[in-house]
Structures are given as C-alpha cells and as structure tokens.
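A lone chain, given as structure tokens: the form predicted alone.
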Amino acid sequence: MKWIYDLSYEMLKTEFAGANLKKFTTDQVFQWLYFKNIQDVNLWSNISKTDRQFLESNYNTSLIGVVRATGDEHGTRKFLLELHDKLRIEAVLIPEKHHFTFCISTQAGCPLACRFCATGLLGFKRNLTAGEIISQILVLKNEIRYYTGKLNIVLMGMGEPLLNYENLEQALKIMTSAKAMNISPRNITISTSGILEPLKRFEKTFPRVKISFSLNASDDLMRETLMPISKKEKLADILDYFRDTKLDRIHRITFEYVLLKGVNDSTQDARKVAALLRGIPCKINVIPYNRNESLPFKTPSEQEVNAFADYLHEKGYTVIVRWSKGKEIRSACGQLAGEE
C-alpha cells in the first residue's frame, strides 16, 4: 500500500486516471489531505463510496506517529516523531504574538557535523521523503486545528535542506499550492549552511521563499573549524554569490550568527562580520548559544551579546538578537537531537 503523502499531484492524477476515477478526484483528495487535514477516507463526503473504497484499499493516509509532545510555560511544544522505519525526528510548534511558527526537519540526523549543534552529534541517518516533511506540518496543524491565521514554516529543524533537494522541492510545491496547503512562499524560510549549486537552483525555482544562511564565524578559518562543510563550500564563493545576485532577489538574506562565548563573540569578530557582509542587502540574527551538556561551548553574557549586536547596528546593519524559545525543553536552535 502506498503512503499517499509521498505522491505529488501529478503522480496521483496519473494513478487515478489509470484507475478510471473522475478527473477532479485528485483535487478533492488534495483538499481533504492538505487543506482540511482529514486522514479518515470515510469522512471524505464528496467522493463516492466506491471511490473511497478504492482509495482506502490502495493508499495509506495516516500521518507519522507522535511518540511524545513536550511543552514549556510559554506554549512552545516539541514533538518527537517516529517514521515508518523507527527512526525518530523532532519538530517544534512555537506560538508568536500574532501567528504560529512551525520548525520542520528535512533529514534524520545531519551529515554536516557543525561543532555547536546537537543534531550533528547524531551523524546522518537518511533524507526525509517529501511526505515525511509535509506530515510534520499536518501533525502540528492538528494541535491548533481551529486556528485559521498566519503560519510561518521554517525548515530549520534537523538536517541540511539543500542536501535533500528533490524531496524538499516536492514538499514545497504542496505547501504553496492553492490546491493543497496554500501557504504563502513569503511565510516559508529555509536555513542552509551553504551548499552553493543547489542554493542557486533553489532561488530560481522558489524566488519568494526566504533564505537564512548560517554564518556563525567571522573568517574562513574559524568557519572551517566550527562548520566542516566550509572546507568544501567556500565562504567567499557563497558571499560573492549573494552579493552578485542582489538585484534579482526578492527578500534580503538573513545571516544567522550563533554567539559562542570566547570563540566568535568579540568586538573584533563583529568588525570582521561587518566587513564580510558589506554590499549584501541583509539582516543579521544574533543567536546566543543554547547550552548542550554534550558540547564544550558556553553562552555569552547578555552584555556581551548586546555589545556584539550594537557594533553591527552602528555599522548600518539590521540586527535582531534572538533569544531562542524552548530552551527548557531542548527545542531551541541547535538543540534538536531526536531524543527519547
């Protein structure tokens, strides 16, 4: 039996045509799955009983399983999810002032092994399918079933999205399609450590989706130490790409900078960052490191964080200090590890 969430609109349309279902059945099924978020085929009332029996016999419409949900006093909730092969991933639901943000994973584990990230300790298990990416969103939507306002989707959970390009692309098409989830691309952000060739392809295919680039260092040597991918994907090449294509880009690039006490948080580091990003329309998210007992790094003081951010602001940059939500339940930036 096929898991229906792994099938694109075109795939389903072809299969339904081969089974002599009516031409509009694909639209109906997509509406029930993605817009109404109803998994029980027997409740799909505008589809004939015969067709419902065919669908129930040939397609699995259940979502990935929730092992456990953990919440904090501010309403942030972390979900430990189990895939069909028993691998586990995490997704996070974050209440904001006027909307909700969903933090979604794209891989089980991560191959990049960034030194300050708990996910990197897991190593790489496998890419998530398009259905496994989409299913996380549907699971989280079930938690706020009667909410009809704005949703932000941030592909910033476990894994590097651009190393799972084909499945990411199929999932984004379902997220943004008017026939499915109908989420505005402007409300979707992918976070990347910088895989240049798929990044170029991604921006051409999804020009309205926002890009968040994990910088985290003030020079090449430091970045190669903290983020081994930088030995292959050179920082200068990525920054030159951002700088050279600025006139074609709809959104400013967001540069994420995790502040590690005594490592990359000095005024000299801030001065280097200001020089590195010159000429790139951007904003900078300064993120104080979220503590993990398995890693050797420490969080700078609030005074040190503000001094770093203030220097960049004085140099003309838009700077946001992002004290992460969900630290108490280990759901903040860099803390997701598929934990039991």
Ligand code: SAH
Given for the second form:
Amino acid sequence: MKWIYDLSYEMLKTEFAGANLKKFTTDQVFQWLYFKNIQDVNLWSNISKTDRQFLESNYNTSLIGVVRATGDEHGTRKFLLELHDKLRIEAVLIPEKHHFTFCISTQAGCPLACRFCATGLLGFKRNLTAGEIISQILVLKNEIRYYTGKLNIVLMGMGEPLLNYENLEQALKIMTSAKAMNISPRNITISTSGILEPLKRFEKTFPRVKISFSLNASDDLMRETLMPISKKEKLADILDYFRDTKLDRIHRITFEYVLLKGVNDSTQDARKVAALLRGIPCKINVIPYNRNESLPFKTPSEQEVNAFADYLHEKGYTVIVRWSKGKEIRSACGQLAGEE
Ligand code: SAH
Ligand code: SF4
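So the form predicted alone is up there; where is the form predicted in complex with this ligand?
Following is the full complex, with the preceding chain placed first.
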C-alpha cells in the first residue's frame, strides 16, 4: 500500500485518473489531507462510499507516530517521531507571541558533522521523504487543532535541507499550494550551511521563501575547522553569490552565528564578521551555543554575547540575540538528536 503523503498532486491525479475516479477527487483528497488535516478516510464526506473504499484499500493515510512529546514551561514542545523504518526524528512546536513556529527536520541525522552540533554528532542515517517532511507539520498541527492563525515553518531541525533537494521541493510545493496547506512562502524559512548549486536552484524555484545561512565563523580557516563542508563550499563564493543577487531577493538573508566561548566570540571576530557581510542586505542572528555534554564547547556569558551583538549593531547591522527556547528539553538549535 502506498503512503499517500509521499505522492505529489500530479502523481495522485494520474493514479486517480487511471482508476476512473472523478476528476475533482484529487482536489478533495488534498483538502482533507492538508487543509482539514483529517486522516480517517471514512470522514471524507464529499467522496462517495465506493471511492472511499478504493482509497482506503490502496493508500495508507496514517501519519508518522509520536513516540513522545516533551514540554518546557514556556510551552515549547519537542516531538520524538518514529518513521516507518523505526528511525527517529524530531520536530519542535514553539508558541510565539502572535503565532506558532514549527521547526521541522529534513534528514535523519546529518552528514555534515559540524563540530558544535548534536545532529552532526549523530551521523547521517538517510534523507526524509517528502511525506515525512510534510507529515511533521500535520502532526504538530493536530496538537493545536483549535488554532487557525499564522504558522511559521522553519526547516531548521535535523539535517541539511539542500542535501535533500528533490524531496524538499516536493514538500514545499505541498506547503505552499493553495490546493494543499496554503502556507505563504513568506512564512517559511530554510536554514542551510551553504551548498551553493542547490541554493541557487532553490532561490530560483522559491524566490519568496526566506533563507538563513549558518555562518558561525569569522574567517575561512575557522569555518573549515568548525564546519567541514566549508572546505568544499567556499565561504567567499557563497557570500559573493548573496551580494551579487541581492537585487533579485525580496527578503534579507539571515546570517546565523552560533557563539562559542573563546572560539569565535571576540571583538576581533565581530569586526571580521562586519567586514565579511558588507554589501549584503541582511539580519544577523546571534545564537549563544546550546550545550551538549559530548562536545567540548562552552556558552559565552550574557555580557560576552551582548558585547559581540552590540559591536555588530554599532556597525549598522540588524542583530537579534536568540537565547534558545526549549533548552531544558533539549529542543533548541543543534540539540536535536532523535534521542531516547
Ligand atoms: N543544517 C542546517 C539546518 C539545521 S541546524 C544548518 O546548518 O543551517 C540549525 C541551526 O542550528 C544552524 O544555524 C546551526 O548553526 C545551529 N546550531 C547547531 N548546533 C548548535 C548548538 N549547539 N547551539 C546553537 N546553535 C546550533
Ligand atoms: Fe548538519 Fe546543520 Fe548540524 Fe551542521 S549545524 S551538522 S549542517 S544539522
């Protein structure tokens, strides 16, 4: 039986046409799955009983399972989810002042092994399918059924989105399609450590989706040490690309900078970052390092974090310090490891 969330609109349409279902069945099914978020085929009341029986016997409509949900006092909840092959991934539900943010994963583990990241430490298991990416959103939406307001989707959980390009693209089409989830691309962000060719392709296909780039270092050598991918994907090439294409972009690029005590947090580092980003319309998110016992790094003090942020601010940059939510439940940036 096919897992329905892995099928695009076009694939489903072709299959339904082959099975002689009515022309608008695909639209109806998409509405039930992605807009109304109702998994039980028996409740799909505008579809005939015979067609529902056909759907039930040919497609699996159940979502990925929640193994456990952990919450902290701010209302952030981390969901440990189990895929069909028993691999586990994590998704995080974050209540904000005026909306909810869903932080979702694109890979089980991550092959890029950044030195400061718990997901990287885990190694790479496999890419998530489009259905596995999408169904994280449906699982989280089920948790806040009463809520119909704005959703913010950040692809910042486990994995590097641009290394799972085809499935990312299929999932984003379902997120943004008016026939499916109808989420505005403005409310979607992908976070990447910077893989230039798929990044270019992505921005052409989804020009309104926001891009966060994980900078995390003030020069090449430091970045190559902290983020091994940087040996292949040169920082200068990525920054040149951002600079050269700035007029085509609706949103400013967000640069994420994980602040590691004594490693990349000095005034000299701040000065180098200010110089690196000159000419790129951007925002800078300074993220004080979230601790992990297996890793050798330390979190700078609040004073050190503020000094770094203030320097960049004085140089004219928009800087936001992100003291992470959900640290207590290990759901903050870089702490997702599908753990038991
Ligand atoms: N692979 C993508 C998205 C997932 S990581 C990327 O690297 O952008 C999401 C963010 O968490 C990245 O900005 C990354 O730099 C940050 N991060 C990783 N480990 C962290 C840690 N221990 N503390 C704080 N942020 C961390
Ligand atoms: Fe992968 Fe991002 Fe973690 Fe680096 S920071 S290991 S790219 S998930």
